[in-house]
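The chain below stands alone and is given in structure tokens; this is the form predicted on its own.
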Amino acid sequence: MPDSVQTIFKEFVKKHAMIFTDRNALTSHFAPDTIPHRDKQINMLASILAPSLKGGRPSNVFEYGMTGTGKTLVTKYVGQELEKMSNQGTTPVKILYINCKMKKIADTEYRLVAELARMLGQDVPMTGLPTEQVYQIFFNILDSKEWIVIIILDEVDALVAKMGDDFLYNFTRINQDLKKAKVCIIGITNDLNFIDVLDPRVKSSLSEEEILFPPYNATELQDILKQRVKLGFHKGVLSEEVIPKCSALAAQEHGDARRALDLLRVAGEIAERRNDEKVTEKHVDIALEKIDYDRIVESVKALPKQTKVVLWAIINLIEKGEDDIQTGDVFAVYEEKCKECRLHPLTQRRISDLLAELDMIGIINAKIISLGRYGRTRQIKLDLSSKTKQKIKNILESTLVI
């Protein structure tokens, strides 16, 4: 290792923590003793689950908000409260969370289910057992005694994108053929349209009583961050105008107190860098611009193949001077480059739903607009500096090879 990494690795170890006193606290899987602004979810929660205490089922939960407004938290929080009270006589509880874009994990429906089992101390190989035996592996062990087991399906609607929703629909029927046991379904999902595209007898199983997660507005992201802030920094090291600013950019971005978090704590670890006593707005434009670079590279990487055709063809038409870009000018560059790659093309629609994606995390502005009696369509531009779309361009052209 050359000496300057050393060097940089033994300055730090040596460096009197100016900025943070536990860094931890400033990331979204930090679980605080309270959760502001959530007081009506966590009750609602609690009270559709508070039944399996005395050995009722719980209803099925879904719910749904976007991406930072508190879903996991609150679900964990309220989860783990309930695992401690049946532990002190009441029916017991057994809580098991999954995320499932977790891969090697949550990508099959064999993984998924051999995870599940392993939760509740059966060992199942990764691979080379029959779906159907692992499936009755897990029921064994699921009906092995008399209590009520809550299975968290975090970032659900991943999950049936991968698979579809049969397993779903296994998931939500299990009760039928359990002798002792009995289980509760919860689905997360960012996706607010995720319930609709189910099938029916998934749809009415699965949401039983349906939670929603508003946006966090300004003044809520703010209590959230100082609560942390507490926590996290020590006292005095923030300028008074890094919160407000945190916040309300997070705020534009549909309320996203993880948003607002990650803008903290990079600002805060840009100026334990630079070696700066204050946390101060410079540090935080400096993280804006960082984050949103990583954020829309690493989503980019991360899309199906069909997806980064889609956006291959909107940078492709942004690049030859196009100005009012519709859906049906994108699928038929697509179109070309999926012959190219030897892609068998979606259709129209599947490709609108594509650009619904894109627009939902951010890569692209698809407003729809109507044509009168030929229907609607969606004018689509590109949310991206001229610099990010090349590089995201290089990306794309790199995966898109045969």
Ligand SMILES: Nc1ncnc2c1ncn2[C@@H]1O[C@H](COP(=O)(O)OP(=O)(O)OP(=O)(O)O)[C@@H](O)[C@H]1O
Given for the second form:
Amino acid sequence: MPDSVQTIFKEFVKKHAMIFTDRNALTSHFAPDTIPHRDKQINMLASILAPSLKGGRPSNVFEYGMTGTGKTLVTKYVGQELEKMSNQGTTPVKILYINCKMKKIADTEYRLVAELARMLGQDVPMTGLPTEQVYQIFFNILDSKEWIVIIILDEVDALVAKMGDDFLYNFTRINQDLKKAKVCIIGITNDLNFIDVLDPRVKSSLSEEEILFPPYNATELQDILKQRVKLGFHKGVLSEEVIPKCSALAAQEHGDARRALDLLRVAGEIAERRNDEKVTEKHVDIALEKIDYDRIVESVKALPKQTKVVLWAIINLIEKGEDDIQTGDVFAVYEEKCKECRLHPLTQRRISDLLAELDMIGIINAKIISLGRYGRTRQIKLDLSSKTKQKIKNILESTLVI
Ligand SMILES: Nc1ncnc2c1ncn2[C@@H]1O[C@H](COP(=O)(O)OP(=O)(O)OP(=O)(O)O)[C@@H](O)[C@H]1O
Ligand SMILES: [Mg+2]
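Swap state to the form predicted in complex with this ligand from the form predicted on its own:
Below is the entire complex, every chain and molecule, led by the chain shown above.
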């Protein structure tokens, strides 16, 4: 290895050791041992699920709250504890966790049911069987013994956006046909309007019990960060204003612990890269800008052409001063834009799907709202700084306009 490369690596190792002890503890995949400020939700969920240990079917649960409020963390934690406990008892409890936003797993009914069957130990080909048959295979393995199967459908709104609510309806009623097994469904969402657009029958069976995850306030976020700082940072490298600042910024948005953690980690990374000995407020400011900018810009660059045109249409509407933008409005401008870039326009239905995708990536916010008997539409918002918006517009125009 040439000397210069060695020097870079050595310098990195040296610097790395200066700021972080374990960077991993500051990523959102890390599951801490204790979960501060969620006792109420943990205890509620544990009490709802506890009857499973004696062979009873727990009520279905609907969990909701803004992004980063600990829904996934708490649910997985209680699930793991329950499985541990059931291993010591007589009634087996099995937890099946599905993130409905995951591509290739939860994008069609077939794939989802096949995945659930696989999780229960029954292999199903990825494609090729009639969906009915996949259901039958799943049903057979599910009812093959006396156990309680708890199916966690995380980000369940994505599932309904992709395949309607029939699927959920069937699933919440599945117990009627089971002889040995009992199923409990936990649906999780951060889309607070979601439950209102569900078919009332699905709504009532999914939300036998409801658990709200309120946003964290700045003080609570500080506690969450302090716990991670002990695990991830060297002692004394954080200036004292860093934790309060990351917490305040994240609390201002919507009490999002993920964002607070990201800010803290990226601030640390920036300090490290600049070879600074301490992480300060200044690094948090840069982190804030960097996080938003990077995420959005990178995902816009990677969009397929048609989706870019849809986004372009939205930005145009916003620049015209529209503040109540719905699917139909986007579609009208999209059609014009297609002419400009000589693309064949897709149908309004497809545009609605593309809006859902943009929402999933987090570039726009597209809440489904019910229009009563006129069906549903999406209400579209774009919460970006003007600098980011301008950058996106430049990217779109440079790649779309011929
Ligand atoms: N009370 C807490 N204590 C420690 N860490 C937490 C707490 N709440 C959330 N976190 C951390 O914040 C991040 C986001 O939490 P989580 O994924 O559970 O949020 P969520 O409510 O599921 O969000 P989304 O709706 O976006 O899926 C994770 O890294 C998690 O470990
Ligand atoms: Mg989650």
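Keep in mind that what you see is a predicted model, and the values were worked out from it rather than measured. Positions refer to the first chain, counted from 1.
Assigning each C-alpha to whichever rigid part's superposition fits it better places Gln176 and Ser370 in two different parts between these two forms.
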